[in-house]
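Starting off, we have a lone chain in the form predicted on its own, written out as structure tokens.
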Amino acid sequence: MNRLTHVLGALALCATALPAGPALAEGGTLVIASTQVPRHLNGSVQSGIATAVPSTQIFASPLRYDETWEPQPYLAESWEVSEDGLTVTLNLVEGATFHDGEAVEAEDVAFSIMNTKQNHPFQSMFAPVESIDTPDTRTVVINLSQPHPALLLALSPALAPVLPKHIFDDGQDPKSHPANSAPVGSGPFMLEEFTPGEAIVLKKNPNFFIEGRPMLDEIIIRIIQDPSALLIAMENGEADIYPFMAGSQEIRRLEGADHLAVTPEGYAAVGPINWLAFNTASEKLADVRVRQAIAYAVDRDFITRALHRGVSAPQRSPIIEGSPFFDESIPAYDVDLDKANALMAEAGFGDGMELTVDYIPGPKEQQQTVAEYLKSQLKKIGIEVTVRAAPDFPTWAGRVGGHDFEMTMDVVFNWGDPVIGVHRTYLCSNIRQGVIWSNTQQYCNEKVDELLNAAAVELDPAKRAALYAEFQQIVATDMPIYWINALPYHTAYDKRLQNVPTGIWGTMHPMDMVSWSE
């Protein structure tokens, strides 16, 4: 076995030491402002910001990551990877308990990984996991069918919450289990109250397995769906931190508040892409020429420069442009209305058509504003667009996950490695009714599957890059999605806060080190 460099014997050292700085005050309340409404709080069966922020406070995971992309111990105090890459052994910390007092044991970790594999939208994340052995209560041996270069990253808090087997393994459907909304974990905070659509109240876990943490007494996640009200709450001190802020007006306005700091740090692993997705099973959009025509009609530069006031960066690929796997030669589909109209005529829609576009409620500038722009722009190629609003996020997710849409605006993350965040959107096997952020476009190309499956096991970075380059060229032709821009995520926070989570996962990371200065 090849022992990794991050094998530590003392769990007290499992995360970065608290940095020197202002004196830290123990206790206090942190109020997080959010526009998104979670359906429940279990990140094992649901992806997305709304679930991940509370889930990573309630549930611990095998590993956690520092700001340099290096894995750090968490529930696993050490780990080993075999020379052939087919076995990963996790050595669990001693003394960790769930919030109900039951010990965290190897069987809980094994159950949780398999539960995530079977029920999470990111089907490729744990696809190579064939079986998991638990030779004793503190040893977890993950057996892989093939090397999996993304596995350690997949064991992060936002992606691999460890569930109590004695609660979740009772024969009920994991996706609708009642404990998803009243979860028991082993993380730094315990659920006190969950009022859907309003607030989530988390209390300090007094028996957290890392000594001296968490620093805070309480975290309150306030759901404020009115963007104006949210900004006012930040300005008058009713809320302390606003993560995943993407609107240009919001960013500029809160930059002007003397008591607030605003930073783009904390989203390195997120890779957020704003895009227009097509339901390729729709009779109107099944013809690739219609999808390409729409791509030629939409002006990506106008969206980023004018509608987003220059804070967004253009994005022309399913892989975030800052990734080493991004292919610079991917076609951009620059605006060409003549070509767009010709493609519509070739597809038999020279007389036009009608289409409906949905959008995620909440981030207006990135979603609703672009959807309304499409209404005017696509009229130039004979497409009458109806913009369909949703009253809340679960309604939108139900429509899109249920394939009840023609076009939709969407925001989808790369999640650090293409295996985790990109494959799920394009694999034929991930067309899953009722699961948001799976292959909701119902797109299927066997060559794409072949390339992605090869890239998932390729350990040579150059060879992986070549596989992903060919993949990008194919999907750029098939156009199941028109990629628009990378979201300009920022975090605004009270300057008195210390150790604000600005690592690769931002607030989708345990906030056990966050505190107020004295």
Given for the second form:
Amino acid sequence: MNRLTHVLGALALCATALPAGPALAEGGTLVIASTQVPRHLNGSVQSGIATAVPSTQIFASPLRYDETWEPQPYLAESWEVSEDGLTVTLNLVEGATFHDGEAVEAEDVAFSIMNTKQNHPFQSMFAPVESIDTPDTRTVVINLSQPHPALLLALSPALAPVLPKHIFDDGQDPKSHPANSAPVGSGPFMLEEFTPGEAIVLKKNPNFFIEGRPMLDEIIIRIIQDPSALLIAMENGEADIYPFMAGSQEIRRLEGADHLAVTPEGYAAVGPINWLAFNTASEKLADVRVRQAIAYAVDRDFITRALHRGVSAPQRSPIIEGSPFFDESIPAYDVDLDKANALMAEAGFGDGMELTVDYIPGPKEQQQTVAEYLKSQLKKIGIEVTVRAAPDFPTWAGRVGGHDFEMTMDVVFNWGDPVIGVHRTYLCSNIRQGVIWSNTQQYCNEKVDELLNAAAVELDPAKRAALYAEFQQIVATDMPIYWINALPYHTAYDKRLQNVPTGIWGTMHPMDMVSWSE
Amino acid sequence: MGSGFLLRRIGYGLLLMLGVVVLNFLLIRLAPGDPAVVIAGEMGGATEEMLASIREEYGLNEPLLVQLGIYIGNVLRGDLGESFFFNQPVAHLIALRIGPTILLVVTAQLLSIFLGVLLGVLAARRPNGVMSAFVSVFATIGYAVPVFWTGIMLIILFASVLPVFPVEGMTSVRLRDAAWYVQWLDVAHHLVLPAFTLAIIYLAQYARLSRASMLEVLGSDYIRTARAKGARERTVLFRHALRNAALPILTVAGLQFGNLISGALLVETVFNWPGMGRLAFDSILRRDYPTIMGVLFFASAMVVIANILTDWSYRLADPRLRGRT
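If the one shown is the form predicted on its own, what is the structure of the form predicted in complex with the partner chain?
Time for the whole complex; same chain goes first.
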């Protein structure tokens, strides 16, 4: 007999009361400024914030999430997880249509999940999905090879856009399908114009399946790659919202603008962690004592308070601190140079050593500045650090993916559930030469694999959290990575905007409720 | 004007472009970094199978010379390929951007020639006067200052101190639905700073060149004769002297066209101008081979065409050259 774990009616969505506040105006244009260039607009075959922001406006998905990590109805008005966790049934809302007028049916959802499973870089999202049955046009039955607690989060707008089967199922390679740049979805906004690298213009979907939404007439995503120019656009009112802002100077400057509000909310599921990764296969870094010595020598608080001017938060775990799976009790490795020197001596490096640190090209403040700081700080424990800059992403990715590095600074996202964004970095089976953002540290601990594999199938949230807590304790000791800080993503927006998306997915979430105040 | 001259120039131009294609093809592949890894990185990571399929799909498995042969064959058929990054035809990406680049480059060229020559002529009237000294100093500074620095200084000035001109982009998104003339005025408004930034370095050169050229011409017998006949100073300067002093300016203008296009790359990046320069810059960072090749192909075509037009106009301006081939 099936256990009904979640049954929420369509009414629940309608009952999601808009917060009390200023009167809301229908219509208007929202200009989103972004430094990120999307390759295309189909989040089914592409991860990343650049694609996810427009993709979540164009495509609807089975579920959406509120601020408390609770799933909410979207294309699925209700859903059930069987008691053994091997079957998930989605009951689709009636009357949803794609932008071309075709009805959204169970076949479309089934096709989309299988398409994402086969073509999205996050293979772990739908790996246990064996088959999908569609007994009628509004019922989707997902059959799993093992329980998969990450599945419901993977059905979010940012990860599981529902594609029109009648357009995408034509035999062309989904990763380079022409419709990826001219997509037809069932989300609150329809694509009007896409100028690659410049702008995306989205118009209100008048037949959106949630009545009375969206509130806005138009969303324009303007790509301004130079952050200084983007700041000016925000200050001058040429743009209304700037998500994924990470520079301390930018944040402080826009906080000073009278017409703007700045918030760090909206990035809990993204979980962006800035870290120092060790190549554990390197002779010098194979000894855990050397890695721990480095951890004791680096002052995480100095980095966040002084180098990042207090806008970023220290991060001492592979799991972002806002996640329900974060373990409070893991050691922080407070600065202790005596202990660090002793560990170096124990490891046989009492006379010091030389190491190289690479860093992913990106904002100087998060990467290069921290790498330069490491150079001066690690000198105190006898490590001569050479900072090796890469002129561009391909050069850095070639070095790190090819395991041709000793230490590297990197930014990696949790992507909501640890199965999606955390496991890939620590599983022995994910040591893959030439693949960036795999286990490039070449770290392998069978106990860690055992815990992660168990957590991946554990349906009880408390037991799952316990498994992840043990995992965090082990990796905090083995230290294949020294986690430094959560990237200080902030969103700046015009104060007249209402219902700015600050849930767990931030702006990678349908903006059907966003409006201007009257 | 012999058609043989023109055909020969076009022939040389085509050979030159072939050379540019081969050289660019080899140079860009010497840069470290695998496009498949970049695409995988942009996707958010990938498995070995995905990397293999990306290499297969984009023909990166083939030997280099085979890839070159395929590319040249495609170009001859008018196919510039598909962007690795955007999965869209390179010709389409260029078509979206060539207009803004031509607008920027041509405006900067006209602005620099017009203002430069005007300053040069005024300076030449009194070689030891204030204007002459100003032109010399201005030319030295204008030539010495990097174009991106000028751009950044102008942005700082016009973004906060004197917010008169927009400092980024080509259009205001909020005017998308405005009347056509409002949109044209909006583009012109956005064009002021980038065009001036790009023009300033060449403006200084033209000013100096036309000053020197005018000084030489103004010492000629026929100028003295014109003045003796009582011709007005303006007529002497602009009708008699400038026409003869213009030849070196024309030559330099043609030769500078290539430099203007490379300067546009920096100016477009600084001002977020949606042209080919920015596309080239981004594509190099992404190892998007087909797009880089396509942009360089068009840029070299523009330079070749500009040089042919210069040679042609040179012959129009100087009747003595028309008999030569």
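Source: prediction; values computed, not measured. Here the rigid core means the biggest group of C-alpha atoms that line up within 1.5 Å when the two forms are laid on top of each other. Positions refer to the first chain, counted from 1.
Taking the list Lys364, Ser248, Val270, Ala106 and the motion between the two forms, the hinge point where C-alphas stop fitting one rigid part best and start fitting the other is Val270.
Hinge angle between the two forms, smaller rigid part versus larger, from C-alpha superposition: 27 degrees.
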